[in-house]
Structure formats: structure tokens, C-alpha cells
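First, one chain by itself in C-alpha cells, the form predicted on its own.
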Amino acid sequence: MFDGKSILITGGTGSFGHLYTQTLLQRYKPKRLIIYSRDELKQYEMQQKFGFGCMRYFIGDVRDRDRLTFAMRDVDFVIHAAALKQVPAAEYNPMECIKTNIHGAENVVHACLANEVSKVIALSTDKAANPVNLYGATKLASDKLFVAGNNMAGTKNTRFSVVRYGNVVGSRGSVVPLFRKLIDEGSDHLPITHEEMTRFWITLQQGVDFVLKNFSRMRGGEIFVPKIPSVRIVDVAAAMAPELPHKVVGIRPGEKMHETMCPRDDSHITVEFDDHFVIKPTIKFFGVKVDYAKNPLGEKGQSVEQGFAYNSGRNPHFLTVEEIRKLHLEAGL
């Protein structure tokens, strides 16, 4: 799908860009591969790890139009992963918050639809389901502009989708890097913000293959959702220094005890299939039909019960302690 391609990665530098560029120059003969970053330090330091002929490197901010207008000449295919993503940042900065995540998600919107782009992917957050803090809201609002981009789209074959995923396992900011931090510098404890709280855990290398296969499924407007196992901080800290005792720190601003990725309120519109959930759009698409209970793939789902809701602490599936000592260990943590 991708040989011969152009695609485009915004906040390309991040995690999720190098293992996404990774694994397309590993499976694909992509065209070009465009990194659209504002880190120049970062960008220099991948291009010494990416120098494929195929790669090019835009500085470039979200917040200017005009510029990703430019950087999307001809492109194919657009992942949009550039975000402000710290949820105690975001709450003590809000302006910059909205700024990125949402006038930012608009205008690669418009930056798409100007240059006729086929296929775009967003990515999103648990915490934009029944958001309580900042980061959640932006990003709810980001999924809003993108389902609404195919009803923007009028007569042009761009289609726009989101994927909606749990924590990275070992990402920047999440516990795990704080937690291997802790124990290498030889703390007597690890810190606990709430000995019940839950998370949904993935690893990058499943979040990046969950996104491209569904550049396959999408018809646009909807929202994507892997079914993934929770696991419970606690055990996290207990896979990670058995030996060591636990402090409970409370809650920082902003957090949830547990993470939703398919709301209550969305039960409606929410379709199961073997391996992911759909959310339809609440909309309706001018002089579109879809149905959206079957992809392209031929795979077919059906709708859920009136009220389910996707819940990291109803899961399941929970991982016990030698399972998330393995993922971590598989995920070179």
C-alpha cells in the first residue's frame, strides 16, 4: 500500500515517528518519507540513523498553516502525530495546550484537504473518552476536527481517520521511564499515585502496526480502538523491583483513576470486531453512506450492548506481574 507512496509524519521525531519510520522502510519502498518536526537537534540526530534516499526532513511547526501547506505538496498519506501530550504541563499551561492540539490539528486539516491528500490518520488518547483534564479535552476536540474533515472534504477523496490507543509502554513522561530511573539511582521505594489505579498498556511497535493496518480498514470518520490488556500500577512497580516498597503520592492534576477508550455515552455507535472497536462519527457526511460495520478488509463486527464502555478497569484482560515483566523485556525496557 505504502511502495512508491509519499507520506508525511507530523511530530515525526517523537517515539512513535522513528519506530513508524522504521518499520515502513523495513516493510515498504515508500516514495519519500516526510518528517515534519520544530526540533532541528532531533532531526539532525535521526537523520544520522534514517539517511534513506527516500527521507526528507521539514522543520516546521503545527501552528503554521501555511508552512504545513507547503511540506504536503503531492503526499499521499499523513499521520498526524505532533502533540503537547503531559497532562500536569498542560493544566499549568493551557494556551500552549490549545494552541498545538487543536488550532494545530485544524490546520492539518485544511493543509490536507488543500493538497487533495488520499488518506489521513490522527492519533488520540484514552484520555480524550469523558476527558477531566486538558490534554483529554484538546484531544477530543482534535478527534472532532478530523471526523469532521470528511464532511469538509465535499467532492475531494480525502479521508480522514483516528486512532485512539492506551499508554505506551516505557514512552516519555509515563511511569515506567520514572520507575527505572528510581530504581537505578537506588531508591528505597517507588512512588504510587493510587494503589487501585489502572491503565490499558501497549507497546509502540503494536501501536505503530495498529495504525497501519488501519490506513487499510478506514472508510473516514471513524475512531479505532485495539482491544489491549490494563494492567494495575501496582503491579507494574512489583514487575519492576519486587524488592522495593511502595509510597503513595496521590494523584497529580489532571488524572484519572481509571482510563476509558470506548465511553458509555458512545454505546450506540460503538462496533465491535475480533481485535479492535470502532466508534462511528456522530455525524452525517453530506451525499455519503458508509457502513461501517464492515472494512475493506472484509472484516465484520457488530454493534455492542446499550451501555458498554471500554473501561481500563473493567477490562478482561489484566496482565499479571510475569506478564508485564515479559512485555517489558520484549519491548527492550
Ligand SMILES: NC(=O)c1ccc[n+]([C@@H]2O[C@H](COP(=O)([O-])OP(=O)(O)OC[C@H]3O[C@@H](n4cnc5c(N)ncnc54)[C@H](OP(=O)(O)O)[C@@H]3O)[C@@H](O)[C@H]2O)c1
Second form
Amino acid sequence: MFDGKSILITGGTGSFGHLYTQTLLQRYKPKRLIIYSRDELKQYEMQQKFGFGCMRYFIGDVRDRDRLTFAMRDVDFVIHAAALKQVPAAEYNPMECIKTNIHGAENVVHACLANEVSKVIALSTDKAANPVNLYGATKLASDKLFVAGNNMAGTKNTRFSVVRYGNVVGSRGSVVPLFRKLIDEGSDHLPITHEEMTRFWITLQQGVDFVLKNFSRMRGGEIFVPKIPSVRIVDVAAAMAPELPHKVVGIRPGEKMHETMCPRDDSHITVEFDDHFVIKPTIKFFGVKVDYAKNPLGEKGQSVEQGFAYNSGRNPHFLTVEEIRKLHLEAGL
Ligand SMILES: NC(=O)c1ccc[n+]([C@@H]2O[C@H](COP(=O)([O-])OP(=O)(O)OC[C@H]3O[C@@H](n4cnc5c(N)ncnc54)[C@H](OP(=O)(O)O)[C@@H]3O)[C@@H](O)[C@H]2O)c1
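Having seen the form predicted on its own, could you now give me the structure of the form predicted in complex with this ligand?
Time for the whole complex; same chain goes first.
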């Protein structure tokens, strides 16, 4: 589906953007793959790795609608990955987070509409479901902007969907690199926020594959949520350093004990498929009734029971310590 097409990824120099680029170039022959981000050094380094003829590098900020609109000329598909995503940084610099994650999202929607981009997927996070921190709240606002973008499309054929997933194993600023650093420095213990804390656990490759597949599944307006395992943070520590004791340091501000991807309050609009959920839009658009329980790949889903929530603490699938160790090895951590 991406052969001969022009694709733009905002935040293309980030962790997701790197692996997405690598995967796309391995599997398809795009006409152009445009990396859109601010920092010239990260782009320079990426050019050393991905210098193929189809690659284009645009310096630009998602806060700059004119630049985005210029970069998206003749683009078929957009992935919106640019974000400020560190929870404490967002609490201390709320307007910066709002400008990038909310105003940036609005600009992406407008630039896509102005250029009649065919399909757009915005990346979201479990922290956007019933948010308790500003980062999550801005991503929820961003999700709403992308869903509503379908309504703004009018007679244009631009379609917007959202992909929401949980902790990417080993991503920058997350618990795995922290534990790794402490282990390498010879720490005599590992800090645990709470003995019962759980998180959804997804590898970056699984995230990239899920986004790629949803370009074929999407009708516009859905929030796609993959079915992925949970881990107990104590098991992550045990997988990485079985010999080290744990010291409970308490839940940090803006953190939850368990994360949610499909909130209970959305159970009336949530559809379950074999390997993912779809949260349907609460508003209607396109002038026709869309049946979100079927997708263009022929997959069929069923409405979940009233009151259902997809929560990391009540996930039927938990990884064992051994499985976590194996997953980390496979992910090169
Ligand atoms: N990592 C996770 O655990 C996780 C989990 C769920 C969802 N997500 C979502 O996945 C997406 C990608 O995450 P990631 O892990 O790849 O993040 P990342 O490694 O921090 O990369 C973020 C990218 O966004 C760019 N960026 C930041 N501000 C920008 C701006 N104002 N204008 C243009 N580009 C900007 C950065 O480059 P410059 O600084 O050079 O501009 C960088 O390329 C985010 O939307 C995040 O919310 C991540």
C-alpha cells in the first residue's frame, strides 16, 4: 500500500520514527519518505543511516502550520508522532506541552486537509485514557482533534484515525533504561514505585507493525488499541536483576498504579476484534452510518460488555519473569 506513495512522519527522528523508517524501507518502495522535526543534528545523524533516494528531511516545528502545509505537498499518508512526552516536563512547562501536543495536532489536521492527504494516523498513549497528568490530557485533546478532523474533511477524502498503545519497552526515560543504568553502576537495590504497579508492555516493532496495519484497517474516526500483555514492575526488576533487592519509593506525581487503554466510560462505544479493540467516535460524520465492527480487511468485531475496561491490572495476559527476559533480549535491551 505504500509502494510509489509519499509519506510524511512528524517526529520522524524519534524512537518510533527511526524504526518506522527502517521497517517501511525494508518492506516497501515509497516514492518519498519525509522526516519532519526540529533538531538538525538528529536529522543529520538519521541521514547517515538512511540516505536512500526516497528520503527527504524537513526541519520544521509542528507549531508552525505554514511549514507543515508546505512539507505536506503531494503527500498521501501522514503519521503524527511528534510530541513532548515526559510527564514531569509537561507538569513544569504546561504551555509548552499544550503548544506542541494540542496546537501541533490542530496544525497537522489543517495541513493534511489543505493538501488533501489521503490517510492520517496520530500516535496516542494509554496516558490519554482517563488522564491524571498534563501529558495524558494533551494527548486526549489531540485524539479528539484527529477524530473531529474527519468532520472537517467535508467533501475531501482525508481520513484521520488514532493508534493508542502503552509503554514501549526500553523507550527513553522509561523504567528499563533506568534499571539498566543502576545495574551497570553497581547499585545494591532497584527502586520500585509500588509492589502492585502494572503496565502494558509493547515492543517498538509491535507498535510500528500495528500502525502500518491500521492504514489498511482504518475508515476514519477510530481509536485503535492493540491487545498486548501487562507486566508487574517487580517482575521487570526480577527479570533484569534477580539478585538485587527492591526498595519501595512510592508512586510519583502524575503516575497511576495501573494504566487503562479502553476506559469503562467508553465501553458502549468499544468493539473487540481478535487482536485489537476499536473505540468508535462519539460524533458522526461522512453523512453515512459507518459500521466500525467490520473493517476493510474483512475482520469482524463485537461490542464489549457494558462496564468493560481494558486495564493493565486486570489484563488476562501477564508476562512471566522469564517471558519478560526473553522479550528484552529480542528487543536488544
Ligand atoms: N515511547 C513510549 O513509550 C510511547 C508510548 C505510547 C505512545 N507514544 C507516542 O508515540 C509518539 C512517538 O514517541 P517516541 O517514543 O518516538 O518519541 P521521541 O523518541 O521522544 O521522539 C519525539 C520526536 O518528536 C520530535 N518533536 C518534538 N517536538 C516537536 C515539534 N514541536 N515539532 C516537530 N517535531 C517535534 C522530536 O524531534 P526534535 O526534538 O528534533 O523536534 C522527535 O523526532 C509520541 O506521540 C508519543 O506520545 C510513545
